[in-house]
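Only one chain is given next, in C-alpha coordinates, and it is the form predicted on its own.
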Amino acid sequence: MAEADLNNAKRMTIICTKGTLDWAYPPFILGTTAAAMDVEVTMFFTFYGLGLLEKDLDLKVSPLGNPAMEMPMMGMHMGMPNLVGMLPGVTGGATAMMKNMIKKKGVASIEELREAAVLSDVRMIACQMTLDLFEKKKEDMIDGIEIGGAATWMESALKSDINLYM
(Lines of atoms letter the chains of each structure in order from A and count residues from 1; the text may use other names and numbers.)
(Lines give C-alpha, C1' and ligand atoms only; values in the text may rest on other atoms or scores of the structure.)
Protein backbone atom coordinates (compact mmCIF):
# COMPACT_ATOMS: atom_id res chain seq x y z
CA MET A 1 0.00 0.00 0.00
CA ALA A 2 1.38 3.41 -0.93
CA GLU A 3 2.18 5.91 1.82
CA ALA A 4 -0.62 8.21 0.63
CA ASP A 5 -3.04 5.28 0.93
CA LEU A 6 -1.86 4.59 4.49
CA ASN A 7 -2.53 8.20 5.44
CA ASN A 8 -6.04 7.89 4.05
CA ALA A 9 -6.75 4.57 5.76
CA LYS A 10 -10.04 4.62 7.60
CA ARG A 11 -10.03 4.09 11.34
CA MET A 12 -12.75 3.18 13.80
CA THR A 13 -12.95 2.77 17.56
CA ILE A 14 -15.63 0.98 19.54
CA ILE A 15 -16.12 1.29 23.29
CA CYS A 16 -17.65 -1.97 24.55
CA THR A 17 -19.47 -1.54 27.87
CA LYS A 18 -22.02 -4.36 27.90
CA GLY A 19 -21.32 -7.99 28.69
CA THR A 20 -24.53 -9.81 27.86
CA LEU A 21 -24.84 -12.20 24.93
CA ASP A 22 -27.11 -9.91 22.91
CA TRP A 23 -24.95 -6.84 23.56
CA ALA A 24 -21.75 -8.72 22.65
CA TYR A 25 -22.75 -9.12 19.01
CA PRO A 26 -22.89 -5.50 17.73
CA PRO A 27 -19.28 -4.51 18.56
CA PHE A 28 -17.79 -7.76 17.26
CA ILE A 29 -19.92 -7.79 14.08
CA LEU A 30 -19.11 -4.16 13.31
CA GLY A 31 -15.44 -4.51 14.30
CA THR A 32 -14.76 -7.61 12.22
CA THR A 33 -16.75 -6.28 9.26
CA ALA A 34 -14.83 -3.02 9.32
CA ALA A 35 -11.52 -4.89 9.60
CA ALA A 36 -12.51 -6.99 6.57
CA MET A 37 -13.04 -3.70 4.71
CA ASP A 38 -9.46 -2.61 5.58
CA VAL A 39 -10.56 -0.26 8.34
CA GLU A 40 -8.12 -0.04 11.25
CA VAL A 41 -10.23 -1.03 14.27
CA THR A 42 -9.61 -0.44 17.97
CA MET A 43 -12.00 -1.93 20.53
CA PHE A 44 -11.87 -0.67 24.14
CA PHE A 45 -13.49 -2.98 26.71
CA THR A 46 -14.60 -1.35 29.92
CA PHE A 47 -16.96 -2.09 32.81
CA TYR A 48 -19.21 -5.06 31.97
CA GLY A 49 -17.81 -5.22 28.44
CA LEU A 50 -14.47 -6.29 29.92
CA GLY A 51 -15.90 -9.78 30.44
CA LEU A 52 -15.98 -10.25 26.65
CA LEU A 53 -12.19 -10.62 26.78
CA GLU A 54 -12.17 -13.36 29.41
CA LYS A 55 -10.87 -16.75 28.26
CA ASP A 56 -13.98 -18.58 29.41
CA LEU A 57 -17.19 -16.92 28.29
CA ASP A 58 -20.51 -17.68 29.93
CA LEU A 59 -22.66 -14.99 28.36
CA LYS A 60 -26.33 -14.68 29.21
CA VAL A 61 -29.35 -12.83 27.88
CA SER A 62 -31.25 -10.76 30.40
CA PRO A 63 -34.93 -10.35 29.55
CA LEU A 64 -35.30 -7.99 32.52
CA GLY A 65 -35.47 -4.39 31.32
CA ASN A 66 -35.56 -5.48 27.69
CA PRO A 67 -39.14 -4.85 26.51
CA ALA A 68 -38.09 -5.15 22.85
CA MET A 69 -37.07 -8.77 23.33
CA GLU A 70 -39.33 -10.97 21.27
CA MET A 71 -38.45 -14.55 20.48
CA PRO A 72 -39.87 -16.77 17.75
CA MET A 73 -41.92 -19.36 19.59
CA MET A 74 -44.79 -21.57 18.49
CA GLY A 75 -44.90 -20.04 15.02
CA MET A 76 -45.06 -16.42 16.15
CA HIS A 77 -42.92 -13.76 17.80
CA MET A 78 -43.73 -13.54 21.46
CA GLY A 79 -42.72 -10.77 23.82
CA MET A 80 -42.25 -11.34 27.49
CA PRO A 81 -43.76 -9.06 30.13
CA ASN A 82 -40.91 -7.30 31.89
CA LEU A 83 -42.02 -8.57 35.28
CA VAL A 84 -41.49 -12.19 34.17
CA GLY A 85 -37.76 -11.51 33.81
CA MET A 86 -37.52 -11.32 37.61
CA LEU A 87 -38.56 -14.94 38.08
CA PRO A 88 -35.85 -17.51 38.87
CA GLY A 89 -34.77 -19.46 35.81
CA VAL A 90 -36.10 -17.01 33.21
CA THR A 91 -32.63 -15.65 32.40
CA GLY A 92 -31.30 -19.19 31.98
CA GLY A 93 -34.26 -20.17 29.78
CA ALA A 94 -33.98 -17.05 27.62
CA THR A 95 -30.23 -17.62 27.28
CA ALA A 96 -30.73 -21.24 26.22
CA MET A 97 -33.38 -20.21 23.68
CA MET A 98 -31.12 -17.51 22.23
CA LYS A 99 -28.11 -19.86 22.02
CA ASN A 100 -30.24 -22.50 20.31
CA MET A 101 -31.56 -19.95 17.83
CA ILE A 102 -28.01 -18.68 17.12
CA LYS A 103 -26.82 -22.24 16.47
CA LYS A 104 -29.88 -23.18 14.41
CA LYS A 105 -29.53 -20.11 12.18
CA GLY A 106 -25.77 -20.64 11.70
CA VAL A 107 -24.78 -17.35 13.33
CA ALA A 108 -21.19 -17.23 14.49
CA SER A 109 -20.65 -17.49 18.23
CA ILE A 110 -19.08 -14.66 20.17
CA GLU A 111 -15.99 -16.83 20.61
CA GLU A 112 -15.75 -17.23 16.82
CA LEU A 113 -16.25 -13.50 16.21
CA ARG A 114 -13.66 -12.67 18.84
CA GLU A 115 -11.18 -15.04 17.19
CA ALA A 116 -11.96 -13.42 13.82
CA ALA A 117 -11.17 -10.05 15.40
CA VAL A 118 -7.82 -11.36 16.65
CA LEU A 119 -6.99 -12.84 13.23
CA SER A 120 -8.02 -9.55 11.57
CA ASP A 121 -5.57 -7.58 13.70
CA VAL A 122 -8.29 -5.70 15.53
CA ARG A 123 -6.62 -3.88 18.40
CA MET A 124 -8.35 -4.89 21.63
CA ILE A 125 -7.69 -2.92 24.80
CA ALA A 126 -8.80 -4.04 28.27
CA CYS A 127 -9.49 -1.11 30.58
CA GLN A 128 -6.90 -1.03 33.38
CA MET A 129 -9.25 0.77 35.77
CA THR A 130 -11.95 -1.87 35.24
CA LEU A 131 -9.45 -4.69 35.74
CA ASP A 132 -8.49 -3.13 39.07
CA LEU A 133 -12.08 -2.28 40.04
CA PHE A 134 -13.42 -5.79 39.41
CA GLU A 135 -10.22 -7.48 40.66
CA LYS A 136 -9.57 -9.22 37.35
CA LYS A 137 -6.16 -10.33 36.14
CA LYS A 138 -4.62 -10.15 32.69
CA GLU A 139 -4.06 -13.91 32.94
CA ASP A 140 -7.87 -14.36 32.90
CA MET A 141 -8.06 -12.61 29.54
CA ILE A 142 -7.40 -13.95 26.05
CA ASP A 143 -3.93 -13.59 24.59
CA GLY A 144 -3.02 -10.72 22.35
CA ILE A 145 -4.86 -7.91 24.11
CA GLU A 146 -3.43 -4.68 25.44
CA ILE A 147 -4.04 -3.14 28.82
CA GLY A 148 -4.71 0.59 28.77
CA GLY A 149 -6.85 3.41 29.99
CA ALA A 150 -8.92 6.24 28.62
CA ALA A 151 -5.84 8.00 27.26
CA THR A 152 -4.92 4.88 25.27
CA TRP A 153 -8.37 4.86 23.67
CA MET A 154 -8.27 8.64 23.12
CA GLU A 155 -5.06 8.32 21.10
CA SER A 156 -6.92 6.09 18.65
CA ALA A 157 -10.23 7.94 18.83
CA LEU A 158 -8.67 11.28 17.91
CA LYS A 159 -7.30 9.74 14.69
CA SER A 160 -10.50 7.86 13.85
CA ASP A 161 -13.24 8.56 11.36
CA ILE A 162 -15.83 6.64 13.37
CA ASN A 163 -16.14 6.34 17.16
CA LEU A 164 -18.91 4.13 18.54
CA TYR A 165 -20.13 3.55 22.09
CA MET A 166 -21.94 0.31 22.78
The other form holds:
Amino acid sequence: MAEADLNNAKRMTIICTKGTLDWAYPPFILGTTAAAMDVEVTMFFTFYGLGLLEKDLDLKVSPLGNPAMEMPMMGMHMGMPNLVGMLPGVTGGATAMMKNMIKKKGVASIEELREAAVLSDVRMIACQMTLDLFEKKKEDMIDGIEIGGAATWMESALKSDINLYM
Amino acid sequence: MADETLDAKGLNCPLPILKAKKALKELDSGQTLEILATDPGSVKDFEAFCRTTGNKMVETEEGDGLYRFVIERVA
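Hand over the structure of the form predicted together with its partner chain; the form predicted on its own is what we had up.
Entire complex below, previous chain first.
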Protein backbone atom coordinates (compact mmCIF):
# COMPACT_ATOMS: atom_id res chain seq x y z
CA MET A 1 0.00 0.00 0.00
CA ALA A 2 1.35 3.40 -0.93
CA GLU A 3 2.07 5.96 1.71
CA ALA A 4 -1.10 7.79 2.73
CA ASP A 5 -1.39 11.38 1.62
CA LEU A 6 -3.01 13.24 4.51
CA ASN A 7 -2.71 16.70 2.99
CA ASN A 8 -6.21 17.95 2.22
CA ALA A 9 -5.35 21.29 0.66
CA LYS A 10 -7.06 22.19 -2.61
CA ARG A 11 -4.85 21.59 -5.59
CA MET A 12 -4.61 22.74 -9.18
CA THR A 13 -2.39 21.85 -12.11
CA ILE A 14 -1.83 23.80 -15.31
CA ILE A 15 -0.18 22.45 -18.43
CA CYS A 16 1.54 25.37 -20.16
CA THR A 17 2.13 24.73 -23.85
CA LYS A 18 2.50 28.17 -25.39
CA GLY A 19 5.41 30.58 -25.28
CA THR A 20 4.20 33.86 -26.73
CA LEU A 21 3.81 36.99 -24.62
CA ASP A 22 0.00 36.93 -24.77
CA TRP A 23 -0.31 33.21 -23.97
CA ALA A 24 2.13 33.43 -21.09
CA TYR A 25 -0.40 35.43 -19.08
CA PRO A 26 -3.32 33.06 -18.39
CA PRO A 27 -1.28 30.30 -16.70
CA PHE A 28 0.83 32.68 -14.60
CA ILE A 29 -2.15 34.83 -13.56
CA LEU A 30 -4.22 31.83 -12.51
CA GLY A 31 -1.28 29.98 -10.98
CA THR A 32 -0.16 32.88 -8.78
CA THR A 33 -3.72 33.83 -7.80
CA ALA A 34 -4.56 30.25 -6.85
CA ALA A 35 -1.39 30.08 -4.74
CA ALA A 36 -2.42 33.35 -3.02
CA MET A 37 -5.74 31.65 -2.23
CA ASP A 38 -3.95 28.77 -0.51
CA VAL A 39 -4.22 26.34 -3.42
CA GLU A 40 -1.26 24.03 -4.04
CA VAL A 41 -0.32 24.73 -7.64
CA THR A 42 1.69 22.60 -10.07
CA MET A 43 2.62 24.05 -13.46
CA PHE A 44 3.92 21.71 -16.15
CA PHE A 45 5.83 23.40 -18.97
CA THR A 46 5.95 21.55 -22.26
CA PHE A 47 6.67 22.33 -25.92
CA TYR A 48 6.70 26.12 -26.50
CA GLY A 49 5.64 26.65 -22.90
CA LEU A 50 9.07 25.44 -21.80
CA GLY A 51 10.53 28.79 -22.90
CA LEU A 52 8.60 30.48 -20.07
CA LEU A 53 11.07 28.93 -17.62
CA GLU A 54 14.21 30.24 -19.31
CA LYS A 55 16.34 32.63 -17.28
CA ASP A 56 16.20 35.39 -19.84
CA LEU A 57 12.72 35.95 -21.17
CA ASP A 58 12.29 37.65 -24.50
CA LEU A 59 8.64 36.93 -25.20
CA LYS A 60 6.99 38.18 -28.34
CA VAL A 61 3.52 38.51 -29.76
CA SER A 62 2.65 38.41 -33.45
CA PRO A 63 -0.44 39.72 -35.22
CA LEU A 64 0.17 37.16 -37.99
CA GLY A 65 -2.74 34.75 -38.25
CA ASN A 66 -4.46 36.47 -35.33
CA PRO A 67 -7.33 38.61 -36.61
CA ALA A 68 -8.54 39.06 -33.02
CA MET A 69 -5.46 41.05 -32.13
CA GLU A 70 -6.57 44.64 -32.37
CA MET A 71 -4.58 47.43 -30.78
CA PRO A 72 -5.98 50.74 -29.60
CA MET A 73 -4.61 53.23 -32.07
CA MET A 74 -5.56 56.81 -32.89
CA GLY A 75 -8.75 56.56 -30.87
CA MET A 76 -9.93 53.31 -32.43
CA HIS A 77 -9.07 49.63 -32.49
CA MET A 78 -7.09 48.42 -35.44
CA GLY A 79 -6.21 44.94 -36.59
CA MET A 80 -3.36 44.18 -38.93
CA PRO A 81 -3.73 42.42 -42.29
CA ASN A 82 -1.70 39.19 -42.47
CA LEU A 83 0.17 40.58 -45.45
CA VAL A 84 1.54 43.35 -43.21
CA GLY A 85 1.99 41.03 -40.21
CA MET A 86 4.51 38.94 -42.15
CA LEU A 87 6.87 41.82 -42.84
CA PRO A 88 10.20 41.91 -40.97
CA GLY A 89 10.04 44.08 -37.88
CA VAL A 90 6.27 43.87 -37.42
CA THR A 91 6.50 41.27 -34.63
CA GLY A 92 9.02 43.46 -32.82
CA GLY A 93 6.81 46.50 -33.25
CA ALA A 94 3.67 44.73 -32.07
CA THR A 95 5.58 43.33 -29.08
CA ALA A 96 6.88 46.78 -28.11
CA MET A 97 3.38 48.20 -28.40
CA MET A 98 1.91 45.43 -26.22
CA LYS A 99 4.64 45.80 -23.58
CA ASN A 100 4.05 49.54 -23.52
CA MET A 101 0.31 49.00 -22.91
CA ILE A 102 1.04 46.42 -20.22
CA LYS A 103 3.15 48.94 -18.35
CA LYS A 104 0.72 51.80 -18.80
CA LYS A 105 -2.25 49.80 -17.50
CA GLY A 106 -0.52 48.51 -14.37
CA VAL A 107 -0.53 44.93 -15.65
CA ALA A 108 2.22 42.75 -14.19
CA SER A 109 5.08 41.68 -16.43
CA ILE A 110 5.56 37.95 -16.96
CA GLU A 111 8.89 38.22 -15.09
CA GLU A 112 7.01 39.67 -12.10
CA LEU A 113 4.33 36.98 -12.15
CA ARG A 114 6.91 34.22 -12.50
CA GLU A 115 8.83 35.63 -9.55
CA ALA A 116 5.59 35.68 -7.55
CA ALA A 117 5.01 32.05 -8.53
CA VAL A 118 8.47 31.09 -7.28
CA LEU A 119 7.98 33.00 -4.01
CA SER A 120 4.60 31.40 -3.36
CA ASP A 121 5.98 27.88 -3.78
CA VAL A 122 4.25 27.06 -7.04
CA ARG A 123 5.73 23.76 -8.17
CA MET A 124 7.13 24.21 -11.66
CA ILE A 125 8.05 21.21 -13.76
CA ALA A 126 10.00 21.40 -17.01
CA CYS A 127 9.17 18.62 -19.45
CA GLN A 128 12.20 16.35 -19.91
CA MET A 129 11.18 15.33 -23.40
CA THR A 130 10.89 18.97 -24.52
CA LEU A 131 14.32 19.77 -23.06
CA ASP A 132 15.76 16.97 -25.19
CA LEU A 133 13.73 17.84 -28.26
CA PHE A 134 14.69 21.52 -28.33
CA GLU A 135 18.20 20.89 -26.98
CA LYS A 136 17.78 23.00 -23.86
CA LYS A 137 19.64 22.47 -20.60
CA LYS A 138 18.48 22.76 -17.00
CA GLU A 139 21.12 25.51 -16.60
CA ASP A 140 19.16 27.63 -19.10
CA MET A 141 16.16 27.54 -16.76
CA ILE A 142 15.44 29.50 -13.58
CA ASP A 143 16.37 27.95 -10.23
CA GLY A 144 13.93 25.98 -8.18
CA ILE A 145 12.27 24.05 -10.97
CA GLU A 146 11.93 20.30 -11.30
CA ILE A 147 12.31 18.17 -14.38
CA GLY A 148 9.73 15.50 -15.05
CA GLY A 149 7.47 13.83 -17.53
CA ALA A 150 3.85 13.00 -18.19
CA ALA A 151 3.64 10.60 -15.24
CA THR A 152 4.90 13.31 -12.87
CA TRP A 153 2.10 15.61 -14.01
CA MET A 154 -0.41 12.74 -13.92
CA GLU A 155 0.34 12.01 -10.27
CA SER A 156 -0.38 15.65 -9.37
CA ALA A 157 -3.39 15.85 -11.66
CA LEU A 158 -5.08 12.82 -10.10
CA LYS A 159 -4.93 14.49 -6.70
CA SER A 160 -6.09 17.88 -7.96
CA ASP A 161 -9.43 19.64 -7.92
CA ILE A 162 -8.69 21.61 -11.09
CA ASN A 163 -6.57 20.63 -14.08
CA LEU A 164 -6.13 23.15 -16.88
CA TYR A 165 -4.48 22.92 -20.29
CA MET A 166 -3.34 26.18 -21.82
CA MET B 1 -7.34 52.22 12.08
CA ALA B 2 -5.79 49.26 10.28
CA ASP B 3 -2.46 47.84 11.39
CA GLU B 4 -0.92 48.09 7.92
CA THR B 5 -1.81 49.77 4.64
CA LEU B 6 -1.15 48.46 1.15
CA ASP B 7 -1.20 50.96 -1.68
CA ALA B 8 -2.29 48.99 -4.74
CA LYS B 9 -3.48 52.02 -6.71
CA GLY B 10 -2.82 51.77 -10.45
CA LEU B 11 -2.20 48.03 -10.30
CA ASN B 12 -4.23 45.60 -12.35
CA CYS B 13 -5.39 42.00 -11.78
CA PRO B 14 -3.92 39.91 -10.18
CA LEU B 15 -1.33 42.21 -8.54
CA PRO B 16 -3.58 43.68 -5.79
CA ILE B 17 -4.47 40.16 -4.62
CA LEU B 18 -0.86 38.90 -4.79
CA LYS B 19 0.44 41.90 -2.86
CA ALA B 20 -2.39 41.70 -0.31
CA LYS B 21 -1.64 38.04 0.32
CA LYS B 22 2.01 38.87 0.88
CA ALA B 23 1.13 41.71 3.27
CA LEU B 24 -1.37 39.55 5.20
CA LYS B 25 1.33 36.95 5.75
CA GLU B 26 3.37 39.54 7.62
CA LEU B 27 0.50 40.20 10.05
CA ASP B 28 -0.47 38.30 13.17
CA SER B 29 -3.87 36.69 13.44
CA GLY B 30 -6.43 39.37 14.37
CA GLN B 31 -4.48 42.24 12.82
CA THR B 32 -5.94 44.19 9.91
CA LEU B 33 -4.71 45.25 6.48
CA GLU B 34 -6.09 48.27 4.65
CA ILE B 35 -5.90 48.05 0.86
CA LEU B 36 -6.26 50.99 -1.50
CA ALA B 37 -6.99 50.07 -5.10
CA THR B 38 -8.21 51.59 -8.34
CA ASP B 39 -9.01 48.33 -10.17
CA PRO B 40 -12.83 48.02 -10.34
CA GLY B 41 -12.41 44.22 -10.56
CA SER B 42 -10.78 44.20 -7.13
CA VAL B 43 -14.19 44.53 -5.41
CA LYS B 44 -15.42 41.11 -6.48
CA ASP B 45 -11.92 39.64 -6.32
CA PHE B 46 -11.23 40.61 -2.71
CA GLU B 47 -14.64 39.28 -1.64
CA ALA B 48 -13.86 35.95 -3.34
CA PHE B 49 -10.36 35.97 -1.86
CA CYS B 50 -11.76 36.39 1.67
CA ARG B 51 -14.46 33.74 1.24
CA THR B 52 -11.88 31.26 -0.04
CA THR B 53 -9.03 31.92 2.36
CA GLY B 54 -11.16 32.47 5.49
CA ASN B 55 -9.82 35.97 6.09
CA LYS B 56 -12.45 38.50 7.15
CA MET B 57 -13.55 41.54 5.16
CA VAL B 58 -14.13 44.15 7.84
CA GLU B 59 -14.79 47.24 5.74
CA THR B 60 -15.36 48.14 2.10
CA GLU B 61 -15.70 51.60 0.72
CA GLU B 62 -15.67 53.13 -2.73
CA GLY B 63 -15.84 56.53 -4.28
CA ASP B 64 -14.14 58.63 -6.94
CA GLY B 65 -12.65 55.55 -8.59
CA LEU B 66 -10.88 54.56 -5.39
CA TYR B 67 -11.63 51.33 -3.56
CA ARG B 68 -10.76 50.74 0.07
CA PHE B 69 -10.87 47.38 1.81
CA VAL B 70 -9.96 46.40 5.35
CA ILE B 71 -9.22 42.71 5.78
CA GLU B 72 -8.60 41.00 9.09
CA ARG B 73 -6.14 38.14 9.09
CA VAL B 74 -7.98 35.18 10.55
CA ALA B 75 -5.82 32.12 10.11
